[in-house]
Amino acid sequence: MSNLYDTIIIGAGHNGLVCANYLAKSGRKVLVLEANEGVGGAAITREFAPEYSVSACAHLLHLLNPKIVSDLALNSHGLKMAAKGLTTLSLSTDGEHLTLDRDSVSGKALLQSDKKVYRDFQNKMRRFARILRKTFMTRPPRLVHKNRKDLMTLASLGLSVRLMGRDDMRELLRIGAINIYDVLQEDFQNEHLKAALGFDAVLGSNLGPRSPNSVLSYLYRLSGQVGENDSAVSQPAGGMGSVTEALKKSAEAAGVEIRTGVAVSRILLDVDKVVGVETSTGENLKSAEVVSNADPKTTFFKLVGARNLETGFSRRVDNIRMQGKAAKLHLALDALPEFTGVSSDQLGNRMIIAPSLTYLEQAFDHSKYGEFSNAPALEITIPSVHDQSLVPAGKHVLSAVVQYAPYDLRTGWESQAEVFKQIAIDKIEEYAPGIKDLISASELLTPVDIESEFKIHGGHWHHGEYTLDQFMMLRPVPGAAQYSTPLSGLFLCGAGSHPGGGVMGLAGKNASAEIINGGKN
C-alpha cells in the first residue's frame, strides 16, 4: 500500500511543486518525482566551478504570483530577495548607456519627447498587460462547448475589453498580434531605446522584433508588472534555486513526499486511463492521477508514447514550436568588471547589449538558417554584486543569456560551443574592456546542454513558444488546453500548458484547480 497514491507529480520544477503543494492541502496523499538530483527544474543554483554557484538557467524572478507566495508561505520558508526593483541598463560602448524604470527613462542622448512617449508607452502597454493577466488567473476557456465555467471566463473578458474603451480597446486589438518593430516605430526616434523596448519582447523566444506575436510576447514579460503581481526585477538570496527550496519547503509541510533521482520511464495505462507510472528502476507506483510538469513532447511522446494516442492529437503536439534560440553563459571572475560609463553600485541592475532593432533583427536572421548570431544580443547580470553567498570572498560571478543560439545548429554544437562561447565573451569584453583578464572559469549551456541537463525537449525554457496559436485554450493543443488531456487521470502542469513559462507558478495553481474540481463547472 505504500506504492499507492491519490496524485503522483511528474517533475519538481516550481509548477509541479506548486501544484503538489495544492493538492496536499486538498487532502490528497502526494508523490513528486524528480528525475535530477534536487528540486527545482530549470530554477535551481548550482556551482559550475569550484566556489562559484550560479541561477543555472532562469536567472532573474519577475512573473512569480504573489497569491502562491501568500498561499504556500514561500517567505515563512525561506524565501528572501537579495535586491528588489532591478532597473534596466542598455549598454554603448562609448557609456552613453540608457536606464529604464518602471516609469521612466534617462540618457543623455534622450529628447524630452521621447522620455514622455517612454512614460506614456509604458502606462499604455501595462494597462494592456492588465487585461493579458486576468486570463493567467483561471484555465483558459474552450470555444466549442458551452460550459458555465468558460462562459464566465469569456465573459468577463470581453467586459474588460470593453470597460478600457473605445481608444484603448481599438489600440489592443490593432497592435495585439503584429510586431514591436512597426509599434516602437510609430512612436519613439530614438534607436537604442526602442532597442532596448525590442529585446524584451524577443528574450528567450524564437522571435525577432520584426516577428508577428513580438507584441504579444511584450505584453507577457511586462504582466508581472501590473495590480497586486508589481513584482519589477528580483534577485532571489540564493539564486532562483532558493525559490525551489522555499517551495519544497512549503510541499513537504503540506504532507508531500518529495523523491528526487528518481526517473520516471513511462505512465502506465490500462487502455486510456492512467493507473500510475513505473520508473527507471522498474518500480511501479500506483495512482489513478498522474500529473505531467515535463514539456507536451516529453509528456506524451516519451511517457505515454504515440501509439497510445489518436493520430491527429499526436501529430498536434508533433507540430508544437519549442526549439530554443538562447544560451546561457556563466563566467567566474576574480574582481568587479569595469564595464565603460557604468558605475559601481549601478552595476547589480540588469544590463543588455542590443544597440538597435537592426542589430537585434540581424542577429536573429543567421537562427533561421541553423546558425549563431556573430553579433548575439545579451541580458547580463553579475548577481554576486547583491550576493555574496555565491562566491568566494572578494569574488563575483556574472550570467548572462545570449541570443541567438539555434537548437538545430547547422553545425552541431560539439564543435562550435566554445566558438559561440568566445563569441559571447569577446561581445561583453567590447562593453567591458579588461573582463576577459578577471575570468577564472566559463561555461556555456547550449540549447542542447539545456534539453539535456533540464530535461525539456528542444532546450526551449518556455517549453514552447509563445505566440497566438500556442496561446490560451490551443496551448499546448487543442485536446489538452484546460491541463487535463485525452487519457482519463493524466495532467498537465508545466510551461507548455496555460499561462505558460517563466517562474510564475500559475500553470501549476491552475492545474491543481482543476483536478480538485474535476473539471467542473
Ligand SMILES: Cc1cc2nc3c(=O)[nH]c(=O)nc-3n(C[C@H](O)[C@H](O)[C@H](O)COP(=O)(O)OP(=O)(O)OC[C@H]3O[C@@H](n4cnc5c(N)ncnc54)[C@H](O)[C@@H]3O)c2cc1C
Contents of the next structure:
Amino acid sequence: MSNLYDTIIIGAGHNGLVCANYLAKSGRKVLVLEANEGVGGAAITREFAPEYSVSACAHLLHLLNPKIVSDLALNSHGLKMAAKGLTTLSLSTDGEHLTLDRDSVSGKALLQSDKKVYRDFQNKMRRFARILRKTFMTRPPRLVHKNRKDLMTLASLGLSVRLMGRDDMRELLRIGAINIYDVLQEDFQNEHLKAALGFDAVLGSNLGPRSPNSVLSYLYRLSGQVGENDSAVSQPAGGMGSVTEALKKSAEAAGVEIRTGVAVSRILLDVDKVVGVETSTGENLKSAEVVSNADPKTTFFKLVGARNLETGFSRRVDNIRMQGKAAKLHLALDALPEFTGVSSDQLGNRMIIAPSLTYLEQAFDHSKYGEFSNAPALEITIPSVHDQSLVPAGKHVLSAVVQYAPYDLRTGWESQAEVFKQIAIDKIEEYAPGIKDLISASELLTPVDIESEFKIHGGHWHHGEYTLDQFMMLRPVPGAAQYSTPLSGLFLCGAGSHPGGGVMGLAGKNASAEIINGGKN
Ligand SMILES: Cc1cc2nc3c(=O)[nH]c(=O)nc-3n(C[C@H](O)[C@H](O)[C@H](O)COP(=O)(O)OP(=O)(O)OC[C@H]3O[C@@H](n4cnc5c(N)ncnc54)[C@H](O)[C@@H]3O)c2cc1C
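Now that we've seen the form predicted alone, could you pull up the form predicted together with this ligand?
Next comes the full complex, and the chain you just saw is listed first.
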C-alpha cells in the first residue's frame, strides 16, 4: 500500500469537488475517486436521448454560494449562465397563471390585498431566511462543547435573533412550530397563490404542506435569495454539469488528481483510525485523511461497516430519514410546446403545477402509504429556450421534478415507472395541450433510479430529510455533525452534512475548513 496522498475524497459530487479544491489550495495532495464515469454526482448534464441533453437531477441553480464561485474562479473555468433571475409561473389550465417574482406577484385573479400580503410575507420570511443563512457559512456549533469557535457561533446566532426584535422573534418561534399550510391560511386568500408558496416548502422533501418542518424547508429554499448576490434562480449554460465541470477544472488547476469510474468499496481502518481506501478493483490507497462526499448511510454502513461503529452511533445513522419522494422527467420535444396562457417569451421561466394546497397535500397523502397520486405536482423547465446547445437545432427539451414518487413504492417501481411517467405527461398535457404529439423520447428517473445512478441512498435530494431533528448540530447525526466522525481521519463533506442539499457547495467548503483547522478553534 503506497502512501501517496494526504487526502482521499470519495465522490466527485459538487461538494466533493469544492472540498478537494480548498484542501489542495491548503497544500495537501488530494485524490478524488468517483464511482461514476464522470464528475458531478447529482449535478450533471447528460444525454438522455440521441442529441438531447439535460441536467439529469438538479436543474435550477439558486443556492450556489457566491464566495465559492469567486474563490475557485469558476467563471474563468467556464461557468456561464444561460439565464438568470428566472421568475416562477404557477400554471393554470385556464391560462390564468400567476407570476411570482422576488417581491411581487401578478395574475388576473389576484386582488391588491393579495399582492400586499405577498410582499409582506416575502419580507418577513426573508428576514428569517437571513438568520438561517448566517448559520450556513461555518460548522454548526456543539451545545455542550466548550469550544471558543462554537461559543462565538452560538453568540453570533443569538445576537442575530435578538436583533430581530421581540415581534419577529416571537413570530419565528410561532411559525417554526406549525406548518406552511397553517401559516399561509392566516393571511392569504387566493388558493392558487397559497399553493405556489407551499410548493416551495415541500419541493425535494418528504413533507406535505401540513407537515411539521415545512416552514424550515421554505426558509431553506429562500436562503438562496438573501445572500450577497441574491442568487435568484438561474440556469447554467450547458446545464448543471457545467457547474461541476468548472469545479473539476478549478480543482485540477489546484493540483487535485481526479479518477472517475473508480468506486471505493471500503474505508480501511487501523482500529478506529482511517488509513486509506480500497477500490472496487482491489487497489489499496493509503492516506491520512479520507473525506466522504457519499451520503451518511452509504459512508457508515457500506464503506466503514456497522461492526466498526459504536452501537448507539450506528443506530442514529440507521434512523436518518432519507426516503426520496422526487422523480425526474425528461422529454425530448420536436418543437416548443404551447402552455395555455403562457407566451413563448415566458416559456424559459420556472413553471409549476400546484393549483391548491389541498392538491399538494393529497398528492403527498398517497406517498405516505407507498403509493403515487394520479395528480402529481411538478416543477417544469424548458432549458433549451435559453440554451440550444442541449438539443438539435430548433428542438426542445423539458425537464421536470415530479412529486410525490415514494422510494418505497408498495408495488415496486419496475412495473410502475412507465405508469407514473404517463401520469406526469398527462398532467402536463392538461396545461400544454398538444405537447404529447411533440414528444420524441422520454425518461423518468424514480428515486430508486436516482439511488442507483447517483449512488444516493433512498434517492434523497438532500442526502437526508431537512428537518429540525436532522438540522445543524444534529445533521446528519450527533457525533458527526462537525464534519469529523467518531473514526479518526474520516470526515464528511456531502449534502447529508450541515447546511444540507441543493447545489450550494457549503458542506464541501465548511468541511475543508474543519480539516484544515484540524478541529481547532
Ligand atoms: C430529482 C432531484 C432534483 C433536484 N433538483 C435540484 C435543483 O434544481 N437545484 C438544486 O440546487 N438542487 C437540486 N437537487 C439536489 C442536489 O442535486 C443535491 O442536493 C446535490 O447535488 C448533492 O451534492 P453532493 O455533492 O453533496 O452529493 P452528490 O451529488 O450525491 O455526489 C456524491 C458523489 O459521490 C459518489 N459516490 C458515492 N459513493 C461512492 C463510492 N463508494 N465511491 C466513489 N464515489 C462514490 C457519487 O457517485 C456522487 O458522484 C435535486 C435532487 C434531486 C434528487
